[in-house]
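Take a look at this one chain, the form predicted alone, written out in structure tokens.
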Amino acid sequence: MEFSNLHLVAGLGFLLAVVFGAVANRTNFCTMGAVSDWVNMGLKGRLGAWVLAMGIAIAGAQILELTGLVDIGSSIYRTTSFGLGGYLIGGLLFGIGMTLGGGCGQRTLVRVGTGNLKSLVVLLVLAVSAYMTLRGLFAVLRVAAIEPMTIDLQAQGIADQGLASVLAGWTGIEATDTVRWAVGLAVAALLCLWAFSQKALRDNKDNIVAGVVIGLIIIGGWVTTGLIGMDDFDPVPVEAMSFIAPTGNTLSYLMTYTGSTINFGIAVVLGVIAGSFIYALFSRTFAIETFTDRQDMINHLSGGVLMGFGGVLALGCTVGQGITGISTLALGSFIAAISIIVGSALTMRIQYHRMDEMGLFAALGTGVADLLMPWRMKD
């Protein structure tokens, strides 16, 4: 097999993902867990780690773009096709799914590496659901019901989804490099300041390590595909870490290996599992875990379907949109990330109220009230 630029990019992506998997395992980095800590216990340490990763990734990505090193604007996040329906509906479904499935896309991969068979089942179902949404039966629903909600920003005089471009379109201010620098650095600084304002983050070294390292890994992904992988004769898509569509593509790659070609996303999926597995072996935490009962299995299966379908609609997960997409300052990425949090938090509140034998619709109404009036959740 001839070694090409594509293989170099995939190899570097795999190494970055190995570090990601090991660090996420070691620090228990998990967005679903972060939302659970916040909603159920009022703790924001792991939420702070996620936000810190966002801030660092934004700073690095904007520097790479505004200095001309990486054309981040050519990624899937900043197109003029603003898929509002996908961001909102897909984000909500993904948030529900990751709560039922015991973790988001990256956490599922990490847990597979630790020997969790429940997560292996979720991963397989997620991969099938994602691929069906990309190219299979679910794609029919996506094209018929979700894509018509797409807004053409160019028709409204907005150059792309970047916050600076949207601001320019709304206010008439020219989106100069100075404006882009100001917006990028301001958002990055605000997110980092908020993260470090949380005592639960400052008091836990693991949370700080997770936020910093994962933020840097996202930057490393942009450098790998957009700078090291830049080749006029053998180009690769400009991207960084994402785990939903690549998981579907990974399953397809494994099934059609002799007729397929590896890419950055596939290598990242495999690398996260490998990194988590290596850490689990060295830390002696590798252990087989299975379903506890029938309802546990139903929840995980449902979660896998919703994560695969919703993640493709939203163009990513808590990392793919919540950190990588947000690092491009794409408005859609912020909407998708917020929708994921809302979907997850609402599901947790419904589960909480259902424990008191409350009916489903009553639990739904009470859960919505909890989110609208968060002080109620302290009771």
The other form holds:
Amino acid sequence: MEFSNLHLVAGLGFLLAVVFGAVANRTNFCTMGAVSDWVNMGLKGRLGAWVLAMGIAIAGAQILELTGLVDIGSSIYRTTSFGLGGYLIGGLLFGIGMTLGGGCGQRTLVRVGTGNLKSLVVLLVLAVSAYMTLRGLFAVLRVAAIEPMTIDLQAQGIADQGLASVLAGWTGIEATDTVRWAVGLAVAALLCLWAFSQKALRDNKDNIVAGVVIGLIIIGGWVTTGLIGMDDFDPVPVEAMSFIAPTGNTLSYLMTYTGSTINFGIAVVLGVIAGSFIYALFSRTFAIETFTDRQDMINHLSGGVLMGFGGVLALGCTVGQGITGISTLALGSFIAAISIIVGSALTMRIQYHRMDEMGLFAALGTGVADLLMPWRMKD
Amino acid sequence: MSNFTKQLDASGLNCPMPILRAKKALKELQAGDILRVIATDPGSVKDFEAFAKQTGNELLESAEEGDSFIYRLKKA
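Right, and the form predicted in complex with its partner chain of this protein, after the form predicted alone?
Zooming out: every chain and molecule, the one shown earlier first.
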């Protein structure tokens, strides 16, 4: 087997992902946990870690793009096709799924590395569901029901869905490089400032470490595929960390190994599991965990299906859209991330009200009211 | 005499369920009452520390017994 550019990119992606997995395990970085801490305890430490990772990743990605080093705009996020239905519906379904499934895509991989067999089941179901949505039976539904909700931005006179272009389209000002620098650095600074304004972030260095390291790893992903991997004769897609479609591709790769080729996304999926596993061994926290409760198994299976389906519709998960996509400043990534948070928070409120033997629809109504009037969530 | 008012078994459940159930159970207790929680999710250790700190309900105990984690929370 010849060592190609693709193998170099995959190898570097794997190494970055090993660090991601180890740090996420060590620091308890969890986007669903972030929503849970916020909604159930009013604590914004882990949410701050997530937002800090976004801010750092934006700063890095924008510098790489605006200095001409990496063509971030050629990634899947900032296209002229604005898949509003996918961002909204996919994001909501993903948010519901990650709450039922015990964590988002990256958390599932991290937990697989710690010996959690419940997460292994979620991972397998998620992978099948994602692949079915990319190319299988669920793709029929995606094409028939979700894709028609896509808006062609060029027809609206907007160059692409980057925040600077959207702003330019709405206000009539030209999206010059100066405007792009200003928008990029302002959004990055705002997010970092918001994160550090949270006492719960400042009080726990794990949250700061998680935010900084994961933000830097996303930048490392862009550098790997877009700069180191830039080769006209052996091109690779410009991308950074994402965990839903790549998980589907990983399963397909493992099942058709002799006829398949590794890529950056597959290497990242395997790397996060490896990194978490290595940390679990060194910290002596590796422990086999299995299902003990019937309802818990139903929840995890449903979570896997919803994350695979919703994650593909939304073009990514809490990391794929929620950090990598956001680092490109694509409007759709912000919408998808907010939809995921809303879906997750709503599911937690429904679970909370269902403990009072409330019917599903009554709990849904009460949960929506809670989100609209957040002070109600203090009880 | 047991050293808790009410016991909650959240074995087999992952985040956010142990916290959600504890929150609901505490709501039904009086100030000074003690809730004992049994969980198996390793992530619950940090969750209950944060929950106690944030809500003011004192975490009297956080211990490991075999494959389970035991918490005792005193309602504020």
